[in-house]
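This document opens with one chain alone, in structure tokens, the form predicted on its own.
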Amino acid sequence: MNRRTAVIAVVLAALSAPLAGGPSSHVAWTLDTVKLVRGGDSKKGQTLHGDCSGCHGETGDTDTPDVPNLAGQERFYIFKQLQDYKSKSRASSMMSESAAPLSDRDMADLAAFYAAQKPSRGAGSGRRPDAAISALVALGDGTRLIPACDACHGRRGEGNPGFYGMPGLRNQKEVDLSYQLTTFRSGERGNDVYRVMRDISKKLTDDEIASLAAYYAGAEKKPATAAAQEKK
């Protein structure tokens, strides 16, 4: 099975799937949506980080191992995080309070401050992972129906600008990384659209979470009961 079909078959289950709950995000990409985050203001969106410094850090990356590196994500991506955690989509009573008072000018604004920062990261993912964990990033694994991570995030994690709202992995923590998959997995977090990172999950075993996240981290695997323990 080719990277395409992976993908296709992988979005046609989650859509037979019963729905639970509202919707997994109010986001939706209009021409105006777009426009608007394209035409984020950097400089204003600096100003309204001030309020954001203190968990993330000057430039939106810190040393907390469980606060996400957001210095150079994509834009979309965080503009669609934040308008789940104002609609409370995305489940997070800390990020819903910061949320709240921002305008969706103020979200395109954030979006673009981030964007534009230069990862203070390494070289992230440029450890190579086990011939397993390889193939599964670049091929995927089409008896599970699981489609390559790079056909979504892009290369080695680097982000995908033609995929809207797609995160890129590459120079994320480890600790955050194994938490996102692990809460995907249990159905904690459930902001993906058409659940596909939640069907995803579900078939990825505790010791593969573990080798993704420090895979895209460049750091050297923990085992998945460590990530765990960190996290709490």
The other form holds:
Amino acid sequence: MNRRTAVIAVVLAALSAPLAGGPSSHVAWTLDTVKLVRGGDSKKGQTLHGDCSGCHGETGDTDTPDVPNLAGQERFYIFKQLQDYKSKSRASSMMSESAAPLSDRDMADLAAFYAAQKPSRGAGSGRRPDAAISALVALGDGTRLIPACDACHGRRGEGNPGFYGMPGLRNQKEVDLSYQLTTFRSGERGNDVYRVMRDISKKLTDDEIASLAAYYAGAEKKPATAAAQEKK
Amino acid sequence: MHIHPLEKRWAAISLLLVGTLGGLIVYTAVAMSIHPPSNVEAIDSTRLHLTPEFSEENLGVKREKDGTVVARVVMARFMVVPHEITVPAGVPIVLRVATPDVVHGLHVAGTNIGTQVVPGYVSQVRTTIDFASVARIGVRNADGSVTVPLFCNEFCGLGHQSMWGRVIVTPK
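For comparison with the form predicted on its own, produce the structure of the form predicted in complex with its partner chain.
The next block holds the full complex; its first chain is the one shown before.
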């Protein structure tokens, strides 16, 4: 099964190499895949993580601004990204190379390891969001047909395990978050099934992207009221 | 406590009625399964984006070889894909809708298009849009077409209220 999946993945990757046509991701959340990811072994994942720790740090978190934090991330999201790197649905020569030798089970084990780690830090300016950004995050924008960010990414970006393949956003880096939104907007990153993030990011202004990135990077910090009290 | 025998009998009858109706609901749900009323056509929702019909590129409005106009739409948490479709009024059209996640409802204002969209099934609506009735409630565009909203009318989660789209109806 594993080998067959790998062969299919390689063939599909070859077919979809120039990003033109083909599905945005080959990952399908079938019962088997969901069970595989849920059953990931974080101890085995820890061993595999040895090769990743150079860039991603001891527990999946690092200070390097453009390397995403992985500790505490949704396991389905990590699994999907590894699959997408391997099939080249998400472009990164570095990550495609790293994901290439991993089996489906390896990816599930790694995902279980990162999901089990305690997130260490957010790396944002901690800027408090203005009313417009808070509304966008919690309610969306009806006139531009933008759904609330919270609806999929969880309240304050803490993730939503019921939404397979969607990431938590808190504890991420401001630089990385705005880079991801910008590359979704340009289409450079296009592994979002049914163009959900590509379509949303096209409707965001540069300023909104910057504010959203700052908001989620700072969301791990104390709630706004506590921060305000401290100032007094 | 004293209850009049007649009252007891009426209470028993009403309880029996409630029980029978409740039982009927459970029976039809379990034995006959829940499915969209319009069209029973199964599809694997988990692999929806990998199917040829509901792949990203194939969504939207197309004229099939036999001349029928077919609009393919995916309702996924919390977007209608594509956001905007253009369909002609006065000719028979077919709307085929599917979802990769949970139950949604598709409603197009000013038309009789209204269907549940159930994971595991393709919902299909055959209809002819009456231009006069969409023109009464829609927004008229410069080119003479009319835009009406399309929305999810079945609560599907926290982003339900954002599931809107637009249908541009062109006159015959």
